[in-house]
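Next comes just one chain, in structure tokens: the form predicted on its own.
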Amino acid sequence: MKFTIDRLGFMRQLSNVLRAVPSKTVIQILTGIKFDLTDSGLNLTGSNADISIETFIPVTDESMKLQIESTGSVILTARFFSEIIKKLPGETFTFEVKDNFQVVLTSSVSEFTVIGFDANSYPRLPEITDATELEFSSEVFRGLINQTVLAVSAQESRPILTGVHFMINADGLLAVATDSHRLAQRKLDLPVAGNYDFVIPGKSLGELARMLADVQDEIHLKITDNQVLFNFGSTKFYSRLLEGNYPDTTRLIPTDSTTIMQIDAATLLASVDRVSVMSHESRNNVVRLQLNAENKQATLLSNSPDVGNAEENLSFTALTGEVLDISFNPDYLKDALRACGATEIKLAFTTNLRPFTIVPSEDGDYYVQLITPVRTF
């Protein structure tokens, strides 16, 4: 096996695959990257058992300057290999497999010999061939991930809550995440035949969203019983699905309210960020919001017995309903406001002990977040 390729272009492709490679694992071979060179191009594969990423560099891509002398396959330890490629001096490098899977890397005046491994020892990726394929805008799907994954649970005690629940039917796509303290729900209009119900780990979706940041292509989705495949450009992203039944969240979102405040999301985010400087110094990390529609006052307060207290009056667009004094985790609200982006939002409350909702004023039918208050009195 021997080829020459553009070093910087190769590094860009390699960086995607490295996202799936663990630094430590009980399956030692997964700390490596699999190289599979055919007459049509070079395929790179990385996996950590939960996600697997494949990217293909075709010989027809002139920008990659891929020249193939002989085909074959091998595995190299990812960490050492990527560091070497970063530091090579030339614009291109040559990759040659010698006897006993020894790999010689040459570039300009540099030459490295690296121990490789038999590619047959690498786990086979799942075959997803007969599954129905769905198509999304990569930008829209990345937005959906960022608006929901913030609410997945970090606690493995309830593994199903560490993922985002996807329900797809004739009405469209509904994605929901909750850690039992907050909830994020996003809808997409997606005419599709058939019904799908599956849960993708939040960590997998986080990596996928980062990869989609520079992607302009459409993203294609295939689902099987225990795997999902995202295909975009020359990259394939596999993720396992979480097993179990996701809890019914439809009853959690209030349908009525007694107090409503409309405010610019960026304005509220800046205020909560300032006030939470004090709350972060306290044991409970709690911020209070006091609303009085009659006096047209909205005030944020926080207190730390060891440091001091903070108070800030809010400039809102509209405030209606009953007097309210509610406490909550400010970090949850900050995450929610960042996910809403630069827009006006509506916060709807029922009582100081019931969850409240945050919805964008112009997108309220498609996106909603829910935060459970903290009992402080």
Second form
There are 2 protein chains.
Amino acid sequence: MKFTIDRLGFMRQLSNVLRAVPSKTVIQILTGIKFDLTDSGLNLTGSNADISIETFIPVTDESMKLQIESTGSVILTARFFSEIIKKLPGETFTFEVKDNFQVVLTSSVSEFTVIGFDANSYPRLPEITDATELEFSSEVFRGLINQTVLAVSAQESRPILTGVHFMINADGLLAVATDSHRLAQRKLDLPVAGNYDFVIPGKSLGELARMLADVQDEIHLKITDNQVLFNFGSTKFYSRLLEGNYPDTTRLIPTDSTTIMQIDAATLLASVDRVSVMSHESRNNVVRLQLNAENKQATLLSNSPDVGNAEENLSFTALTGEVLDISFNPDYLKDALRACGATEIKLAFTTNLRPFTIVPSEDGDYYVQLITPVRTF
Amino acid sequence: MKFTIDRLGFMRQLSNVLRAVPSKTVIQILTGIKFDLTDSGLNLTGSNADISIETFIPVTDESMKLQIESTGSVILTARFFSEIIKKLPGETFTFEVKDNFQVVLTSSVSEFTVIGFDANSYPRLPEITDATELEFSSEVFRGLINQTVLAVSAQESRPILTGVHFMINADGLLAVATDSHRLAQRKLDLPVAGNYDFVIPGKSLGELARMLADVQDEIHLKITDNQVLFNFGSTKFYSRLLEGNYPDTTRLIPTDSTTIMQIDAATLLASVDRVSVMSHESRNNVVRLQLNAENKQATLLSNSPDVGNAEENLSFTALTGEVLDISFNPDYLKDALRACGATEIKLAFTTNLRPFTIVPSEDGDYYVQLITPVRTF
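Just the form predicted on its own so far, so send over the form predicted in complex with another copy of the chain.
Zooming out: every chain and molecule, the one shown earlier first.
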């Protein structure tokens, strides 16, 4: 196995695969990257227990200057190899496998000999062949991930809640996440036949969203019983699915409300962010929102007995309904507002004991978030 | 005590003082910043056991929009206060001390009440009045710090070696640091009368150098038996001096040599940096330099039995003298080369057991570094 390739172009592809490579793992071989060189190009594979990423560099891509002298496969320790490639002096480098899987990397005045491993010791990736294929705009799917994944649970006590629940049927796609204190639900119109119901780990989706930041292509999704495959450009992203039944969340979202405030999301975010500097100083981390439509007053408060207190007057667009005094974790609201982006939003409350909803003022059917208040009396 | 001030301008001054404020300390009051407001302006003080920093915002500085309603003093917890100021919404903010040292901070729609402390509980800064004053260009002094402080010892076993030794006399200024494995010595022509010999902690100098990065003014230095004061712009920087006798280093620097290589510092740095990726994988972290003037060859090598090996051919400007095979810690050479900057340097060797010197090819008298080799046989 021997090839020469453009160094910076290769590093870009390598960095995608590195996302899947764990820095520590009980399966030692997974700290490596697998190289498979055929006459058509170079395939790189990285994997941990949850995610596997494959990327293919075709010999036909002229920008990669890929010159193949002989084909083959080998595994190299990922972090160490990438550190070397990053620092090599030349525009291109040559990668040659010698006896006993030793790999010689040469570039300009540098020569590194690195001990490699037999490619046969690498675990096989799942084969996903007959599954139906769904297609999304990568930008839309990335938005959907970022708007839901914030609400997945960080607690392993109920593993199913660490994922995002996808339901696909004739009505379209519904993605829901909840850690039981808050919930985020995103709808997508989807012209697709068939019924799908699956839960993708939040960590997998977070990694996928970061990769999609630079991707313009469509993204193709294939689902089996325990795996999902996202295919985009020359990259394949595999994730295991979470096993178990996701709780029914459809009836959690309140349909009625008694107090409604419309406000610019960025304005409210700045205020909550400031007040949370104070609430973070106290053990319970709670802020208090007081709404009075008659007096046209909306005030955000926090009090930490040993440190001081904070008060913000909110400039809202509209405030209607009954007087309300409600307390909640400001960090949940900050996450929710960040996920809304630069837009006007509508907060709808019933009592100070029931969850309140946050929706964009326009297009509110498609994105709903829910926050459970904290009882302070 | 009550004043209004430009928020961003104030934050810049505050950030200087924050450099001295420890995040953890046994003397609880030192986690605070002291505010002293007189008719002439606002003074901010921060301090830890080693460094104290004072900065003065004069009422005459129009850019600061300082409006004084009533004078006084108070202490506020530094990190918490600065986090609030950073996030306040207005261009200016008002700072008012109420009963029991409570401070009310108002800015646009925000109002924070923060518990403060009696300014009398703050320790007094040393008074430095009669000492002789020396004057430096802040840029030159910052360069001098950065070129020497890299060689101070990180080990507290010989405290005196954690500082930089300054000797000032009719010949000029000599600054020396060594951790006994390497040494850095910088000379400065200085038209000054008198004799000074003192050792400033490396940590103090590192902090001072970071502050000087934005400073154009001259820097004024005053020395007493146990303190040094650097005065620049409207800032005062105090540091304690290290007690004890610094070892005599004058005879450590070899004057003869048998092999000399001239090479571009950046080229050599890139090569050592790459080879050190390999040496860092082995326990002893050593690279090997082989020089052969007759064959016009200079090679840098590293071998880590479990991982592989690396080899670099160096492109030098000149190589003269005897054949040499010497081993050393590559990180010491990397530090030394970074301190040299973009310039051609001269490395001078005697045997592979004796320290070698690194000097800029031009101006070599003013800056000398020394690295002790590692015996590998």
